[in-house]
Each structure stands twice: as structure tokens, then as C-alpha cells.
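Single chain ahead, written as C-alpha cells, the form predicted alone.
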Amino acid sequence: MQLKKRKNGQVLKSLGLVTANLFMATHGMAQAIDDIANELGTTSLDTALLFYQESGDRVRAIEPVSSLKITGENGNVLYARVTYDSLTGATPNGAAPWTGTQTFTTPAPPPDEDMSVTSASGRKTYVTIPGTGTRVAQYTAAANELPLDAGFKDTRYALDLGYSSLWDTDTTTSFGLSGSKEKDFTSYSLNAAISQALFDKNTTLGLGLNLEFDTSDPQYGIPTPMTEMNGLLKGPSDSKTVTSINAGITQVMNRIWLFQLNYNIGWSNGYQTDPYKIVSLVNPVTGAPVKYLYESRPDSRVRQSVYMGNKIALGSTVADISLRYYHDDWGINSITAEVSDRIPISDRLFIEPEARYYTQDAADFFNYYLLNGSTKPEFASADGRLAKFNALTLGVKLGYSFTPDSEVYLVAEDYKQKGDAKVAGAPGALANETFFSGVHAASLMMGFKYRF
């Protein structure tokens, strides 16, 4: 690997920053060192706008994000990112489809209050239960359709801060904190990491720790798991903590190949049930819905994953090939395979096609429905995110550099899930219903980078 001579020890600082930035997204190793050296004593701004839309009038998201990175002459880096999310649309509530119209009841705001930004508000009617004076909200699902909680809105604000410091040319430490706020959910996290370069910087060892603190606070309270869905106010807020450790090694295999292997383990403890999801309790003979129960999930979860990544310079292109295996004690096992290739079209223009395949098993307590008359399990969820499915993402990134320090880019992706539409052994008319509709979404992101 050839290195150009620079003043003030910039080569050594560059190598230290390569340690802090183990996998450059778009460059081979030699080019990465040149580019990082050029970042010493600079400030970089990256701002983008994401549009995301699921088919079938489901979730729509608009997300502007801006990040700022200040790199000192000594190689220390200060990083900040601000994100805003605006979500609207509809999402499956967990109930099983049926041959007739289904009606669902939720709490309603007082007549003089606006609807919660996280509750369905577009297709609800408000009624007062006779003899009680209790005002509730109701929405319906048409026959033979997967029930959706329609018309929800949500907003999220997030801030991420990070700082990395070169102790010497071989050792880098980093620290960060982040926070996000939604109407009904708050999350804060802290992280720290250290990396050590060995063997003339051909090998890098890394170790990181992340602590997360989450609070769920729905406007109408948290329902008691496995109780019947109703329009009454629920219990107080609840919280969970997440602790995760990441250990990895990055190895320069040769002048064109960079390899990374990471292992991550995380422990979640506390409230992990979705307060908006339900499970249908159905007649064991006809399959007709009897009632709807709020879902229930375990209050502990252990996640583990192994990640293998490769950056390979192939002539003028740079390929990124990765594989990730995931396992948790809820019974979910998944595999993610991803490949992309940055292809220069000219000195200023490049294109980067990508493909990602994902597959997972269902959680142990996942059920599309429960049978009336049977003993209720301790845990049950019909959330499609916990079902068995696979997904394919195809995308392309197009970028153009006006100058060596400025770039505009456009990223387009298509995401589609597939799963078993029918449930084997479903009672009565449920045998003919389609349970898994999956998610089919398109996204478009436009961004601008500038270094000064």
C-alpha cells in the first residue's frame, strides 16, 4: 500500500483515523487513507431528506436529517446529528381477518381535546357506551381484509452526539450519547468504545458498550396484557433498559481486501409489549372472532449476532459484501446478506447498485390467533414483525461531485416482504383467509455533502 508523504505527521494521524473508521463506505483502503488525511482540520456537513411509502395506504414517512463532523488537526473527531420523523398512515393491529366486518374499540379523547398523534384518527367514530357515559372510539375492518389501525400520526425528534480521540497512532477511544422523543415513547442511550491497532496497523481490535433507557407512555395508558380490548383508560407508563456489548476485529487481508468480524450481545429488561397490538380469540370450530385481547411479550430478551463484512477493491470499483446472523431467546433466528458495488462513471459521477436479502423465523409465542376455550398462554403476539418471513431490498445510489469537497446523491430502494399467506389447520372460514400481507415499500433519499 503506497502512502504519500505529508507534513506534520499526517500519515500517522490518517492511519489512526482509519482505525476509528474501520469500514469506509465508498473507498478502498489506500484511497480511504488519502481521503481521511485530507479531512484533518476540516468540517463536514451531510444533510438528506428521506421519503418512505408502504403500499396499500399504509405507513408513510418523511425524514430530514443533518449531521456535522468536525475533525481536528490532531485527528480528534466531534460528531452531531439531528433527525426529525413524520409518520402517517395505517398499520396492522394484529387481529385476524374475517368474512364479515369487524369493529374495534379504543379509548377516546375528551370532546375538547385533539386526537393523540399516535392513535388512529382518520377513520374513527366516537360513541358513548349506553348507561355508562364512557366515550370511546371505534374503527372497522372490511370483510376478508387484514385489520388496520388507520389514520395514525406520529412525530419523532432525535439527537446524536459523538466524540472520538486518538490516544496515540494505535489507540482510539470514542464516546457518544443520543436521545429521541415521540408522543408516547422516549429513549436515551450512552455508548463508549476503544480500538487498538496491531501489527503495523494491519489488525484492529475493538470493544464497545451501549446503555439504553426507554419509556413507553401511551396517551391512554398501557393495557394489561391478555385482557379484552376496550375503551377504558389504561395503566401508567412503563420502561425498559438495554445493555449491549460489541467486540470485533478488522483485518487488512491484502492491498485490496479489508475484512471485519463482529460479535454483539444485548440484554433487554422491562416493558417490551406493543400497547397498540391485539390478538384475536376465535371460535375453535367456525373461526369467527369472539373477542380481542391485548398482546403479551416477555419482559426480558437476550439478542446475539455475528457480522462479517468485506471491502474489496476490484479495479476502479469497490464492492461491499456482508453477512449477519442473529439469534435471540424469543426464538427468532435471522440471516441478512447484502452486497453493493460502487462504480465510477466518470471522475465526478458514480453509481452504486445494492441488494439485500433477509429471512427470519417466527418468535416462539407468535400466533395469528388464539382458540377460545383453550388455556390462555402467558405470552402471545400476532405482530407481523415477529412472524416468519423473508424480504428483498433492491436499490441504487447515484452521486455527483461538483468539487472534491462537495457531493449530491440520490438513493432509491424497493423493499418487499414475503411469508405464508395461509395458516395450516385454521378453523372454519379462517382456512381461506390471507393472514400475511407483508410490507411492500419504496423509499427515496436525496442528500448533499460538503467539506470545508
The other form holds:
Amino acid sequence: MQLKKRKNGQVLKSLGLVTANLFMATHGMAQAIDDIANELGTTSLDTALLFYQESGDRVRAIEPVSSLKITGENGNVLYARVTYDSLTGATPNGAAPWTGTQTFTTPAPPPDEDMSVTSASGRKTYVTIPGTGTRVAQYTAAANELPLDAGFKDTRYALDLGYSSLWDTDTTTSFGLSGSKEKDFTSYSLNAAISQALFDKNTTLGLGLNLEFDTSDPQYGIPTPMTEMNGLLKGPSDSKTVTSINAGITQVMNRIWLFQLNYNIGWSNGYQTDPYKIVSLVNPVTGAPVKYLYESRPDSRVRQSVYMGNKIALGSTVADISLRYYHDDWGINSITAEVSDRIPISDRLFIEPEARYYTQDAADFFNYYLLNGSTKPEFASADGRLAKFNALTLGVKLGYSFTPDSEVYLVAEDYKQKGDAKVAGAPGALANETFFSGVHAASLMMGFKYRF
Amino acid sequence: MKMTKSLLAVISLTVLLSGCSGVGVKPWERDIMATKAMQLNTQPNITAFHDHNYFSKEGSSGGRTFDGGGCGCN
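Given the form predicted alone above, produce the structure of the same protein in the form predicted in complex with its partner chain.
Expanding to the full complex; the earlier chain stays at the top.
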């Protein structure tokens, strides 16, 4: 009887172990299956928050974003993303630094108007020009410092919608709409694309078209390019159109290597000058500022880029390696190289160190200053984004899955631009000034993804 | 134009290569390719952050997808 009891106990114990092993095996299998990117018949919600801060009291951005992706059982996908941007801080106005204090004059809002649009801040003073009654705003730049527009405040709302449908097992078409609104800038775009899978779905060819319409409507109007900076109200808003084509191929090279090659060309026509940027007109001998001119850029721009992306599984890690070559007819050529490696720490946690290197040439019409007395060029800009520089981003991403359908992620990054601080042959005391200070920014992104 | 021709040549070559036996996998060899980590854009929100930030601070745009920006980018 006791023997029977013991036997029964052993049997039950063994059954328990078998059940536990089966459960563990099933659980393990479930983990493996859940790692598969099959989203048929699911809805995904992805919400994130970005904090971005540039050093030296420059731009600060807080950007919440939320996206929804509904994938039908038939593979059709509906996608929506809402973004909100809150921007504050200071940004270089384009003027060259100088050994003395510099004063800049802009239009001022009426005394009773809310001054919350791009340009207003406590660091501006409002004065009335004697004899004219014109009220203007003024801000200053300290000696030997890169002049910064005394601070802007703006918000941006953006909405992206997309729908893709399978025509047959190998052909997908997609359509999208985007809208973005700032206080002084509005953008709408429409896109359509088709992709065709070939050779057992090892090759996918894609072709897309994007049409964009932008309106620039600065608070005090658009200044006439190459005229002297002043406190008078300017002209009406202006616009531009951008037509872009994207052609690409995605190729499964082998079991662990996915390759992507894209060619992108975009034609921009219309107003592309920055209405807030100026260029210093300086004395050709001493380098002292004579006056400040509103910058001027061409009305057309053709951008081209070739992008090569790779996903390579190396053991349990997945490397993402990409290279982009960019060229435009403003004279900017750039190369961007990015690499990251997703390393699993456990079934639930991964870490992904990342690095990005970027280098660009200056635009043909880029100049830190213009010489007084020389022929005024048709186009001129001292915007640092059009200068020759390179930039390095270093970051790390962490992802943790609470369940197979929910994940939190965190990305921390440091971005730093470097360029030639001095200008060779600069006249007089300008030779000692630091022209390129570059952007140095830290950003933190936190997000949560949930699939149901 | 020269760049366009070169690119077309590269695409044609890749398509031709993909018809060869050494490139590509059989349907039953897609286990790794089908995982989340191997998808081209694993974190769309982060990609959008990056595209917007870099478009605002640098002279280039586009590549991974369409260029343009939809922002005044102070």
C-alpha cells in the first residue's frame, strides 16, 4: 500500500515535471514566435516623448508623438501619427561676430499684442524711432560672441496619415497625406507608392512620388533679400513646392543579410530663403560691421541622394549599417554613415549602441560676411547649416518587453557639430573671431509600444 | 545625370544577381529575416525624430525616404 502510494507520488511528481517542461517548452516557443514580426490582424500604439536641448541656451524642444497602426488580416495597413513640438531658445541670426557690441533691429508687435511668436523674448527691448513714430524691437550681441536672435518660441502640430493595400501577394500600393502647422510655416504633402516583390519575395522594387506645398508666413512679413535689416513691416507670405521621387530595391542577400538601396531626387521651387537670417556687410580693411542685409537663396533647388542600408544578423545581435551620399545644385555634397548593433541582454531586454558621422561641403553662396564696396552677389547666406562642417552623434538605445506585445524604449544621444572656427583671409579684427560654433545638443527619447 | 545612370546600373545588376542561385533564401530559410530586429525600421517614432532633427540642423535631407521636411526649422 505504501509502495503503491510512493509509486503514485512518483508518477504524479513525474507528470508534474513533464507538465512543467511542456509549459516551459511552450512558453519558450511562444517567445520565439512573438519575436516574429507578424502583425496581421493587430493594432499597434506607439507613444513617445522627445527632449532636445542645445548647449549655450540655444534651442530647446519638447516633442510628444503618438502613432497608431492597424493591420488587417488581409495585410492592408492604416497608419496615423500625431506630433506636437514646443520650441524655445536662441538661434544664430547669421551676422558675423565682432570686437564690439552689435545691435540688431527687427519689427516690433503692437504694444497690446501677444508677443509669443518667433522672435519675442525678454531679452529684446522696444524703442520708438524719433521723428517717425515707428516702434521697433532691438537686441544686442556681446563683443566677440556669435550673434544669436534673442530667442524664439514656436509650436508645431503635425499629422501623418497612410494606407497601404495588397493588390496581390506580391504587389502593394500605398497612399499618404501629411500636414504640419507652425505659427509662421505651413506644409502639406501627398504621396503615393507602389512596391513589387520578385523572386520568391527575395527582391522588392519600390517607386514613390511625393508632392509638398509649403507656405512661409513670418510674423512681420517676408523681407526683400539683400536689403538692409530694419524695423519696418515686410511683404506678404510666400510659398514653395517640392516634388520628390524615391526609387528603391530591397534584397534578401542570404539568411542573415538584408540589403536596401534607394535613389531619391527632389525638385524644390519657390521661396527658400530664411526670412530671419542676415549677412554682415563689413569694412574690407578693418572688418567692422557696416550694416546687416537680409539673406538671399535661389528659388530652385534639386536634391539627390543615394542611400544604402544593411541589416545583418551576427550571432544573436543585429547590426544596422547605412551610408548616404547626398548632392544638390546649391553645391552641398554630404556623406552620412550610421552604424548600430542591437545586443540582447536577456529575452526581454536589449541594448543598442549607435553612432552617426556626417560631413558636408558649404553651399556655393555661403559666406560668413560680405565686403562693403564689392559687387553685391545675387545670393548670399551665412546660415551655419549651409557651412562646411561635420557632425558626430553617439547614442545608446534600451528596450524592455514587459510582455510579447508591450515594450518600453529609451534613447539617449549626444550630437556635436565641428567646423572651421576661423576664416582664412578675414579682414582686420575679424581674423581673430570665432565664426563657427556649431550645434551641440543632447536628446532623450522615451517611448512605449503596445500591440493588441 | 551621370549619377542617375550609375544608379540604374547598380539596380539592374542587383536585380540580375537576385535571379542567381547564390543570392536570396528559400521560404523555409526566413526564420531570422522574419524577426522584429531584422525589419528595416524597427522604431518609426525614433526615425521620425532623427529625420526632423537632422533636417533642422544640416544642409541635407532624404535618402531613407522622401526629402522635404514640413517645418520652418528655425
